[in-house]
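For reference, the chain that follows is the form predicted on its own, supplied as structure tokens.
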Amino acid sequence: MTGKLNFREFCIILAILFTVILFVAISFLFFVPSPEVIWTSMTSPEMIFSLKLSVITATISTIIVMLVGIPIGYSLSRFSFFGKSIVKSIIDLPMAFPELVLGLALLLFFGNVWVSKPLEILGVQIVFTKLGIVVAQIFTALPFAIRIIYSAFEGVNKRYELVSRSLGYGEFETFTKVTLPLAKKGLFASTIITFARCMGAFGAVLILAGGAYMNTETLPITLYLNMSYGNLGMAITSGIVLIIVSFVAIVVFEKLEGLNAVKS
């Protein structure tokens, strides 16, 4: 009994200790610079540009990720096909290696003459452009979105779909009128996490889009560039904005997860 109690206390103390250290470390971002420095940085043309660009590109990327991720997540959850395990493993790969590696892979792919030439004929240029930001964000966030979407569909009882089919609904009608509504909380959570992931994408964006000052400069790039320049106030302000976005995303995600757990 004592052994169990000690182990319980150890786990709780470890959780609290790590939380306190993390909280204090994050708090330094808010208290190191003065309010005047934060306000000046927030209202600077560079910050306004990077914030606007981040929101626009992250919104576009999130919409595309969800449009692509929902059918992929559904197919992995409901269908059996040749090479399914390989597909799942490859989709999960970007979660296992650094973003810089993903960015390098995308740069080599879209910079290849066999890919870039046809795109140029169509008037599309991805490397070192704002479109490159969207592409990098999509490939960075998609694996995480698919994982959450997959779990959302797995949480839907297949019997509801079988009943729908037995009543005469087709496969697509069952998907849109039964499965999607039942998985909507998980899909919304995936949307929130995807947006936050796109806002925070750095390595892949830096390599593929170039991270040029007030051209392809998103918030993480602003943080990186200003740290390089020694402009700590601007760098910290960028970090604060990113933390707020991430915090809101996590709170919404946890709330939705809690509602799903209660309903289960």
Given for the second form:
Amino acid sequence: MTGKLNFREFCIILAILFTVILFVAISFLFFVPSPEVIWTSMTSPEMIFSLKLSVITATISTIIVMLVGIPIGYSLSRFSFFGKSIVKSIIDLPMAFPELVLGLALLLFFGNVWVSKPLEILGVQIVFTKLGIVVAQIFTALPFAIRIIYSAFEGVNKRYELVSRSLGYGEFETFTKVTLPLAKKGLFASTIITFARCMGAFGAVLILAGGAYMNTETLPITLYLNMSYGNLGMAITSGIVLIIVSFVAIVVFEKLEGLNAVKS
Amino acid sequence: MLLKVENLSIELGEFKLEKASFEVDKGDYLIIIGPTGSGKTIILETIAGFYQPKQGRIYMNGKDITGLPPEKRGISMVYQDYVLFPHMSVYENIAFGLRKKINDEGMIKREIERIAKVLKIPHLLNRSPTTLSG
Ligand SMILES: Nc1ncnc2c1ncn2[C@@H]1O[C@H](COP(=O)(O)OP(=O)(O)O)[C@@H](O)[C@H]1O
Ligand SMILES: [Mg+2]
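Structure of the form predicted together with its partner chain, given the form predicted on its own:
To see the whole picture, the full complex is given below, headed by that same chain.
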């Protein structure tokens, strides 16, 4: 070494250093508590409740986010309409918006008499309920999902749609037979990311659903609650379970995508 | 007159085309020449119904088709690129165009096999178009 670090070396070293720190930090999760502690934590009623609730709510939220996000992403990519740029910026807003503040906004909205009373008449309660978890997850994940879905549709050349239309297929048929299959990769990716974000949603879930023990307790809430009781074993284990579930989701989705690609 | 384009004006963002008129009769060839970006493709896409013109009319066999959606016009568009759907096999690509004209899968299959024989490509029918050379 001549002592002077050139720019290229500096960038590469920074990249490697950051990656190593990240990996070492994650591995601490797995090695700090003893295997027995992890096992008893994992099989505790609280963890099982929390895992079940997380998977169920995140699955419901993901389905809703995709069902809502696909038409929104498509309309932003293909159509021009009055107020489109405002819609676009509102969708961007929560990305730069702290999750806790989003939760607070949702709490004030759904807690407002004008909103909560009509919902109550319909038998729907959102504040401090399991339904609130789903609502919070949806609002946390939707902006991200729309972004990815939007770029998936941007990646499909409009001319394929035009060709399909000229062959006699209507707008909706063209969408299902040409656009959706061509955007499949991006749609799969956004499904995975949406699920992972819903599983990991914390701030908004805590505030809107209350984070009540064994009631509105999802995995991130379990981590937080046990951390504040000083129960480190449970806290770390819920972190491990979160990582495992996200990892399994990625593997399952990639398998599904692979099968789909072979078929067509 | 097979196709009659009358005073067609198109505006798309920055792009503007003013008052194009021409006629094509059955059996005619029409060649449109112009530098890149002059609007050749946009004229064809407007005739096919993908863009609504700002002004002017388009007639097909004497019938005004200016307001019809593309799938109702009976005009097909073949691009230099984007001719084949990359997510369908060669067979599915051909069948896609036939399905709106023939309502019988068996007949479509026989028709595709007949065309494939004529073109000497039966062995390529199950391939993806992305694996074919020009
Ligand atoms: N959907 C659109 N919206 C706005 N501008 C467009 C659109 N499609 C094409 N253009 C612009 O219109 C002009 C003409 O395009 P085109 O018809 O493709 O030209 P050509 O086929 O003669 O090369 C180009 O400058 C192009 O960038
Ligand atoms: Mg062109």
